[in-house]
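There is one chain below, alone, in structure tokens, taken in the form predicted alone.
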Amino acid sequence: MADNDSVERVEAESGWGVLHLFYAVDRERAAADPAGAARVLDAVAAFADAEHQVLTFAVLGHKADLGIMALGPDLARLQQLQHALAAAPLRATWSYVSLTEGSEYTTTEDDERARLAAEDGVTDSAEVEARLAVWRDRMAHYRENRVHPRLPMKKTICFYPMSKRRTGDDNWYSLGFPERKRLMGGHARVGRGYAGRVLQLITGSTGLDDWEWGVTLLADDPGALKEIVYEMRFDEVSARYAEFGPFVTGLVLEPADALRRVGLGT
């Protein structure tokens, strides 16, 4: 990988770059290049630092052999990783580009104040302020995890892109913001039911790739990946307004272990 200090950083004003890369092992090149695995390991090691993270996974099924998810603030660094991997005995099968982002439908302080009064019957100003202080801390943590996530080493990963429909009566973008926010609130409640079981990272790709969002799910229990997607499909946001791209699922492993699993390395 090239000297990172020699390349000008490219950063979004808000959000980190996210790059999903999928490869098939080129068996002929691998047989002729005993240093092939080392090329991948060196590229991954050169990329990862205090700001930039990478997950490697052995893909289940025949869409790819190896998956790499890389993220961090510097898009130039992401491109350097992609370029360095091109020297390894790998054949690219797919890729996806997106940015971490907050949600425009996040509950506001006024929303929470109204909920406290309507649902909890809390109207005393002192108690309202105490509840809001806790809520502000929780929301700050939520926003930080959305925009600057630290990804855990769960056992399994699933990635898929998605968009909202724009056809006839199912045109998401013809709905007013209050209705979209109401619908997304119900959608989010389903996701919160999997807290602790599934880590969900929703990244934006409008104008960057073929779909509007990328969805990365991480879980120790592969069944939880299936359950959360299945349950969400009954929610109106998915059932009526969502279009889904291909799903890729894999086993998250340390880089050397992932390479051995796919037949690259010893």
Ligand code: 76R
The other form holds:
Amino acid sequence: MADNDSVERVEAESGWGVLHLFYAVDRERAAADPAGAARVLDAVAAFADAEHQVLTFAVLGHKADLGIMALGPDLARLQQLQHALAAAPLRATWSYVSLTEGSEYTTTEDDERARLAAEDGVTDSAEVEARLAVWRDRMAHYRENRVHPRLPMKKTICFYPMSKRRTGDDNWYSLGFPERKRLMGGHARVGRGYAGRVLQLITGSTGLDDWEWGVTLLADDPGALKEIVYEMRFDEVSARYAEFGPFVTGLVLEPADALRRVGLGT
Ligand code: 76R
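To complete the pair, please output the form predicted in complex with the ligand; the form predicted alone was given just before.
So here's everything in the complex, that chain up top.
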């Protein structure tokens, strides 16, 4: 990837590109290619910079051996990473393309003002303003993390794609905005119960890949991955309106460690 800079950047006006890549190690090619691991490490190192990030993981189960989640503003750089990896002794088993996004259901200032009055009994205008200033700061940070994430190293990762249902009476897209927003409020409440235990990155893929979102969950405790998905199944947004693709789970490791664990490199 030495010619990174010679390729024209391709960026979305809003949102970063996210590529989930899944590979099986090609044992025959790996045995014949002592530089196999170095090819992967070089490709990953050439991709990563202050904005472009890669998480590597050893996959549990037979859907893949190695998982690579790459994200950053430049889709051309993502494609270059994918292309560089094609030279390694790996066989692609699956991939997923999405973009980071803000949410149309995020709490607005008016929502928060109403909540302050209803739940916290705060109506004095000076205090409302002070509370809103803190809230604005937190939300700006939250939105920034969602659209321009820098993912932390957690021990385990789970990735799956999902869509909202569009059948019969259960058509998410024929609901009005206030109803969707109300339902998403319940979803967010369940999610907030996992603050600090599960980090989620929801990336949009409508028009880009086979499902509507990619869901990436990171947690030190693999049990938390199971717990959050289970609890969400009871929430109406998931119980009634969600459809899910395949789930892949892995152990997040530094790239060289991940490669060793899957039998590439020493
Ligand atoms: O305002 C906000 O951005 C926070 C509220 C919020 C939104 C809008 C939120 C909170 N999510 C939002 C949107 Mn979510 N989320 C999932 C899954 O397995 C399943 O059943 C569903 C997969 C999980 C585990 C999860 C976790 N969320 C979305 C959307 C887009 C919907 C749309 O635009 O129509 C999807 C597809 C989706 C799916 N969600 C949270 C979580 C968690 C843990 C939170 C709390 C985050 C926090 O407040 O820190």
